[in-house]
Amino acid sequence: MKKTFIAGALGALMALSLAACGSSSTPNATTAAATTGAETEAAATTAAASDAETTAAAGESTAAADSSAKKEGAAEGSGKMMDIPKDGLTTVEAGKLIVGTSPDFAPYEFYHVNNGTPELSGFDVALAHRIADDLGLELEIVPIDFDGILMELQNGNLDLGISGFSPSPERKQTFDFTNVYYQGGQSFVIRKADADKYKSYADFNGLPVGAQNGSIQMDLAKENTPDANIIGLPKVTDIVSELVTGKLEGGFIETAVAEQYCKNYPELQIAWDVPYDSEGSAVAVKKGNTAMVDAVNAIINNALTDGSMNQYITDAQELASDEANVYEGQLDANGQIETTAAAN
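Just the chain, alone, in the form predicted together with ligand ARG, possible?
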């Protein structure tokens, strides 16, 4: 049964062996799982060395860049628990909190198959539950492809978008965002076998490079690989399977997600980190709904302060590592795992 899910979802592409996703500079893949954080930091060090810091001698640049290279994980709370302001708080449907998410993004949001039943899981999903509980509302999570979430929010069909949203300046013109609850990073992913072939973005000129539709990764693709053949796909899962099958040569993927996929697809690896200015994940709210932003900000602060966010992240990573029962994508009309991918 378990294997049917994977086979259905991802066809024969699924590699069943567990392997860590090291960067090309990682000589020993078997130790990569334990050292991923350190590697990411080290790699980010290079990427994050800002102009101001490059005035330091080369030998000192590591220490200088360390302060600007933020580590992946929970953001910082104020350290003080806050009262949750609920005055003037209204929702799309009275008594309910309707949240949109795109469950192709472990460990943020994905399905974990529990005794044959796909259950929405991930630290974004745990946060959604926390918000609904603290507001005394019944949670309804609507799975939507990523590029549809903000539109549904705008149209008044959702109260919140919780889907690893980067609060970019462009989005902030049209939507409100809460404070950041997770500090992430961006990665460029290739096939491990191509590590010697691809050393810089210029090597991708004219070649197919993927990014998720409507994501900031699409902006990063246009910025970093303007001369590549940039392919937008609805799901991160699609980018991964097209990389594996050779339809894509590279892909821009959020680091925590890239690491998770690379664990399940040992033939892939993170080639290098991609610097990005509006790093971190925040909850998207309809423009002008300040009562909602204030309430959710207090809840985020509390979840960061009382350590629950850390717990949500640890739990999500653990569940996402149960790869035989992880599904990333949408369910079909019967609430089952879509099998169309296998036909491709």
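Keep in mind it's a predicted model, so treat the numbers as computed, not measured. Positions refer to the first chain, counted from 1. Heads up, when I say rigid core I mean the largest set of C-alphas that superpose within 1.5 Å between the two forms. What changes on going to the form predicted on its own:
- After superposition on the rigid core, the Cα atom of residue 164 is displaced by less than 2 Å between these two forms.
- Annotation for residue 200: C-alpha shift of 2 angstroms or more between these two forms, rigid core superposed.
- Once you line up the core between these two forms, the Cα of residue 237 ends up 2 Å or more from where it was.
Hand over the structure of the form predicted on its own; the form predicted together with ligand ARG is what we had up.
Only a single chain is listed, so you will not see partners or other molecules.
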């Protein structure tokens, strides 16, 4: 009965606008991966060097690189693997883990077209698979609009919401959240050709600035550019398209997503970081389901500790860079990309 309800809700919600949310400090999983290589090289150099000064310098370099990785990569685990508590753990449907996500937010969640078949991808999707595997459950991912995820989670029709959720104080009033699994950031994006033209938010007074409907970025737009002509759009892809075509002068976009789009659209650039005091991205859970929160927290800790989360992020960023085969949005009733959808 509940599974049928979800399917029906999905059909109705596909027509609604999508909304996604961001997180806090600057992300850079690629930097974290590069840091690992730098540490290995530094360690080899140290072992070979006999000069004490060289050894000390290498140690300082490694410490600085390690500090950078902790700040810019995925959130840290405890440093040791944890047992996964399963006492009292129940799911909507026995033997299954039903997860809602909004697939319009690369590299978090999106479709990658493989030999004509759209496959749900992204580091949030990889994390969902890890959680289901570690709990010994069959994973069912429900692609749905952002507001629909929260509604279905609150109604008890989803076990988890994994879609770049920022655990803001307002959301915590209605939902429980796990520990942060990814420390992201917020950015303000403009056209590269306008870099000398725009130096501060005041330069956008009266000009069109975009943000995604229902998102944290919309709140940031209202806070930072209150005198701009703020235009809400359903998808991040819409904001990017409007920026490229000159219909928008600037846009508030989550940093990891902004970085990806700037790679795919070299005419765009991040003008500056947008301060935001939330912790990052966490998994949303129905209020009061402490057994699920505890279990997922242990899995997140282990994924961070064993390096899996950084690998999920790196893999997702690489896949999202395959622009010709990336689609962000809902599929049609046959599980295919809608022919009327604009190409990313």
